[in-house]
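Here's a solo chain for you in structure tokens, the form predicted alone.
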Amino acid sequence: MGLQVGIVGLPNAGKSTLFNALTRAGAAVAPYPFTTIEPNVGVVPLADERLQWLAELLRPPRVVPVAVEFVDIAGLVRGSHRGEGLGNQFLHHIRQVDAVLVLLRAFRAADVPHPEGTVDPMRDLAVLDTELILADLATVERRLERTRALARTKPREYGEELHFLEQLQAHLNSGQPARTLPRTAQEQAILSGLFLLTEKPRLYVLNLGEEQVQEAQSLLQPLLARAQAEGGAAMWICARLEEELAQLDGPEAQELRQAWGLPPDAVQQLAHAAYDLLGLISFFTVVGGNEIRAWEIRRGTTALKAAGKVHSDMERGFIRAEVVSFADLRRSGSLAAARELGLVRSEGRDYIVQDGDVIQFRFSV
């Protein structure tokens, strides 16, 4: 899977209902903490329209989109940095994904009690970032310990990390998340080994009621403020009716999205923004009359990599990439009629791969 993102919140901030939204794989939901022990994990295929128009186009058998992995971690709680409320666990398994869904309640339900008794979500983030900061402090101060007994036989090898762990370790205990720290590449290599929790990229999502809805964008500024200023993204979803609507195909649910004022298409506007917030572009492979497939890759990725990406042998071997963007082949109409406009280019291994670029790489076995 190219890109796992953990949706992470306080318990009964919505997550599970969420996650059944998304993916509708009705993950347990009870409004007690700690319902999720072991997260759950859904599989949420990226819409695109350009790949519906490829398989329009040459109807193949198989078409393959882009998949975004969801991972329903169960709810932190104050001291989950010293194992409160089964927060190890929890704390590991934010470790092992991309990036970050900070779910905040912000709806009201008297049969949904609220760990910190009231609803608050700028106050329930507080309480995030206090826990995962102080988990990644303890990080930070055990890889300080090692660096300074290696600095003092090795002051030369290791002078450098060890001035930077002290300016990441002040920076974490000022209450600031390690990806708001400037750092070089050779520093961003260090905080990479790390696996800090606060250097992932985060979605804030603010989960309403329904009753909200109609002042969402107001409710939504404090986050969106945050988000802006650390170069991450903020939206609003009701994931009680996004789960209700999962249920239902078609033009019923577009006409209750309608009623209750809902956007066209929530969960995949959240997929999309998880994606985006990786930096992530999709390209498009034609293999054959066989299969029509999209890859994610890194914006900057060369056509070598992209190559990898398909499969190893195609990097190994790489002769040279066929490319024609998605906007010249929809205007061309086919790839055919592509080719005799001299709009499919021959590419070396240093090109850079663009969003919606229809690649058939050539290479020997």
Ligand SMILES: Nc1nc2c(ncn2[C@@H]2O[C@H](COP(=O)(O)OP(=O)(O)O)[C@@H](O)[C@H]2O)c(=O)[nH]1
The other form holds:
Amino acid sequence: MGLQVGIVGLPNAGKSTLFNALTRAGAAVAPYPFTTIEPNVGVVPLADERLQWLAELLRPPRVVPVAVEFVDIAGLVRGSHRGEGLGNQFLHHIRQVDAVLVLLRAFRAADVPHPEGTVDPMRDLAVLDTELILADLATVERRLERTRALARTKPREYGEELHFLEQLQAHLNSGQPARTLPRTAQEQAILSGLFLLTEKPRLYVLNLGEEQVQEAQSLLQPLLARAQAEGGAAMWICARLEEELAQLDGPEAQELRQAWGLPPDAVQQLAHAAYDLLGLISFFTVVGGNEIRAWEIRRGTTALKAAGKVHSDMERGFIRAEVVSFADLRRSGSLAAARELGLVRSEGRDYIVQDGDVIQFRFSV
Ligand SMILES: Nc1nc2c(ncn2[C@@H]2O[C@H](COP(=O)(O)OP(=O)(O)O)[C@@H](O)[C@H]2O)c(=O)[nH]1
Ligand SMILES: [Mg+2]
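For comparison with the form predicted alone, please write out the form predicted together with the ligand.
The complete assembly is shown below, putting the previous chain first.
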């Protein structure tokens, strides 16, 4: 499974519209085989000019970019945590994603009812926050009960966990998301096992109407401030326009984008923002003359672990990694020239892979 981003928001915020825009735009990025894995899971390949350059240089039959999967998660409404609307069904879906895209409605449309009666994105955010925090509280309280029972018989083993869970409960009870609670490495392990919704990194997206584009920056301001305070990201989009534009071809769509004041590629901006939010970088592999492929890894990953990402055999039998940075490769013009210039380095298992590295793994089977 690839990197997954769950789209959450109140009903009629435009989640499905955004989802369609994302997946249709994804479909247009040749040569990636477009897929909607399930009706509500779509794949957006990340455009990367470095990969494109490599593809032009080496012309392999297959070019595989990294991709971000978006999941349209329905059913989050005020009262969800106690079973309103579709109740807790959404929880199951959000628990599995790596990051949460919070979509907030700014567009005004008399024919599209708002579940809260008026358009107010920051109020909606408060509603969503409350639901997610309450859902997490329920999870933590279930775990607390178990840990309390265990701590009664084995206080030495479970004392610390109990103490941390109580801290976490108080933190959530005060209206704060799990991700702002300081923790030790040991506590992090407990947290990871809980799959809390408010622990996931967030990308805030404000869904604007066509007529609001001119004032986009000022409308985005409160959300941007919030995102900056929590180390997240915020951007705006016109989901409905993007959905329509995604069906058009290059030049025509670009002209309309300019006329509307939209960015040249909002869908890619969004996918890249999610990628960056998760601290992901890309490295590239060239497999014989057959395939060029981009791989996503977390910043700070070693050559050994990167090899394992490509194939478990490569990790097991790792000998060394032959690495050239993309910048060096482009400057030299070809892999052979880079080799002659001594720009292809031989790196060991502990080498920290850098964004844009072109790597050939040497391994024994
Ligand atoms: N006027 C206007 N309508 C929009 C916009 N974005 C979405 N909608 C409409 O709002 C309704 C609800 O959108 P949908 O994507 O189904 O919302 P969801 O419930 O969050 O999945 C649909 O009729 C959309 O066409 C927008 O930017 N402007
Ligand atoms: Mg929907």
